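The form predicted alone is given below as one chain in structure tokens.
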Amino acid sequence: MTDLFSPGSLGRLSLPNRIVRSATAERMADDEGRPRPALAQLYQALASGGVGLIISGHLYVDPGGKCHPEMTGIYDDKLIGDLSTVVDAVHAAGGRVAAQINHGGAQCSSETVPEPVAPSDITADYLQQPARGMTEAEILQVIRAYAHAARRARQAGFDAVQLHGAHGYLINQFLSPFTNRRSDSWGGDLTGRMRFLREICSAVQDATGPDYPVFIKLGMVDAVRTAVATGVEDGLTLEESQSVVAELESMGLCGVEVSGGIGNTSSRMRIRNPEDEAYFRDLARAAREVTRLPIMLVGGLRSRQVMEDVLESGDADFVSLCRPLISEPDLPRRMEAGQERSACISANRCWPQAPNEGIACRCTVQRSG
């Protein structure tokens, strides 16, 4: 029986329990990505709170990709002694941690790149601006940064990098046929669709060695219902996206993060009760059936009893949280001295309304715990 509190592994990292902090966007980095000594109090809560990885919020690997003010780079050699800061500060409370590298592609905000691009040229209302499509010679760019960013995470001492391919950013925007309309090798079928995935792990593979653990987060659907909007209905589709997940040993990742959902579509509000919890479970279950990896759970997941019978049922091999470690970056402590629920009330209002303020939990009403 797979325990909450048990250990785990991630190709050759060793992980002490299943609880997985889910990348989070934190915004306190500088103009040019270096992250404030915010951003390694914030990590280094959470390894002491007992969260047995921790997954880097997203890291954009070339400015013509960064998605939003105040994100965190990893696109330069002069980040790395800030990114080891970091890194150093988990380490020294005992934890591991794992950067997320990232190109928004058509989802940069027009405060960060005045001409953002895609793989076909792309118009959608979820989009701040319009998107041109990339050129061979820019995605053969991009997928060398993938792999530059790579090396200088492993050489800042992350113990692992995952790949950000969910939630309507570049490597889903090339696996999704509503945003890859190219006709080209790039495109078309879905073995063209996903060139652009398996040319990324295997030049980041060559940066960081073969041995280096390296999973992906994977959006298996873009069309998702929520309380907040509706995903696009002729993208990615659930069937596509096992063919992807079938693949991805073979690529050389060691494990996938399911979600799903583009934008604002990937996360709910107000899980109150369990059968709101685990929204994505079905896609972890569709995972399952086609490959060996370790699977990572996201969506909602509130209570033990749900992440434990997640875990016992095999659904998923490790559970992630987000905003439950944002209002309580101990709760791993928590529940392991027998707190049942976490405080979260799912508000959504984590994120920070002026500049310097970065994430932390606002709501003004939880129960205590």
Ligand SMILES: Cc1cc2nc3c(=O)[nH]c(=O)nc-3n(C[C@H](O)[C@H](O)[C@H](O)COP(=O)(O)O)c2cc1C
The other form holds:
Amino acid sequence: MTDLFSPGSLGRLSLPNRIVRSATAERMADDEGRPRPALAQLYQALASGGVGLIISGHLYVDPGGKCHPEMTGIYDDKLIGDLSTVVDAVHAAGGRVAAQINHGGAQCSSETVPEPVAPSDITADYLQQPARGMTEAEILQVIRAYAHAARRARQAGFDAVQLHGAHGYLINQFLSPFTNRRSDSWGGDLTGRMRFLREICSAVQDATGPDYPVFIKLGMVDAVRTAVATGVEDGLTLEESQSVVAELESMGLCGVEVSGGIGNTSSRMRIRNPEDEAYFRDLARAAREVTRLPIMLVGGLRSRQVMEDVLESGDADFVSLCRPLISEPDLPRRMEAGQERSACISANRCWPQAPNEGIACRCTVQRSG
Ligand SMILES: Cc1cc2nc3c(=O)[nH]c(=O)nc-3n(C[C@H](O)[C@H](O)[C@H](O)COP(=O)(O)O)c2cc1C
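Alongside the form predicted alone that was just displayed, please also present the structure of the form predicted in complex with the named molecule.
Below is the entire complex, every chain and molecule, led by the chain shown above.
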């Protein structure tokens, strides 16, 4: 039986409990991607609040993959010092932190990337602007950017790296037949569509060394139940993503966080009852069938009862939380002391409305004290 507060491990990284802070774009960086002091303060609060592992908000590996304003960067050595200040704040509070590294591809805001790239030419309702198919030279350059970003993460002191392979960003775009319509060796069948991920894993391991923990957040289905139509009906399917999961260990990865959906559809709204929680649990079960790697489940985990049920059933080894830890960064400590449920009502009012705001819980029901 796996208790929420029992230790676990991710590759060579030991974690004190089973609660993970899922990557959350904090919007606390300046125009060059340097984290503002607020980020270190937030991470210190999370680490002091008892979370087993913090996964950073997505960090852009290349200016051409900067998804939105105020995103934190990891695209240049000049950022290592500022990133290490953030890491040091976590370690000083006794916590652990992984860097989530990402390239937005087609899903970059027009404010940050006026001419975005993608596996192939794409125009879609859910995209702000059309994107252009990449040349092979551009693909190889982006793979090198991931490798350098992972090397910088290690140099800055991050305990692990997570590749963002979910929510419609570039790795997901290569895997999905909706966005990858290439006919060369980077597209076509699933083996071709997986090549970008495989080569990133290999380059990242060469850059960080074989023992450094590298894991992935994988979107296992593109089309999910949502109020907002993305129009991605013929995207990545569960059958194909199971085949991807089956390959992750051979790619040298040490764990998988299971998610789904494109963009914000991964953050389902109005989670009020236990039946609404853990809405990607079926995907975790599908992953479990084909891998021995540790599995993290994200999406709607709110009550201790459901979190423990997920762990005890063996569907996942870790539970990963985003919005509840925006609302209450010390939720793990509160739960250890007897609080049964997160105060988060999943109204998605935590996204910033104005520059310099950063993520914050703006729901009036936020619990106090
Ligand atoms: C404000 C906000 C920012 C997010 N930023 C990221 C991100 O940078 N990387 C990522 O993989 N997911 C991101 N997500 C998705 C969450 O990590 C998570 O998968 C999703 O919200 C479901 O978990 P929850 O129900 O615990 O919120 C973000 C979600 C929110 C609400």
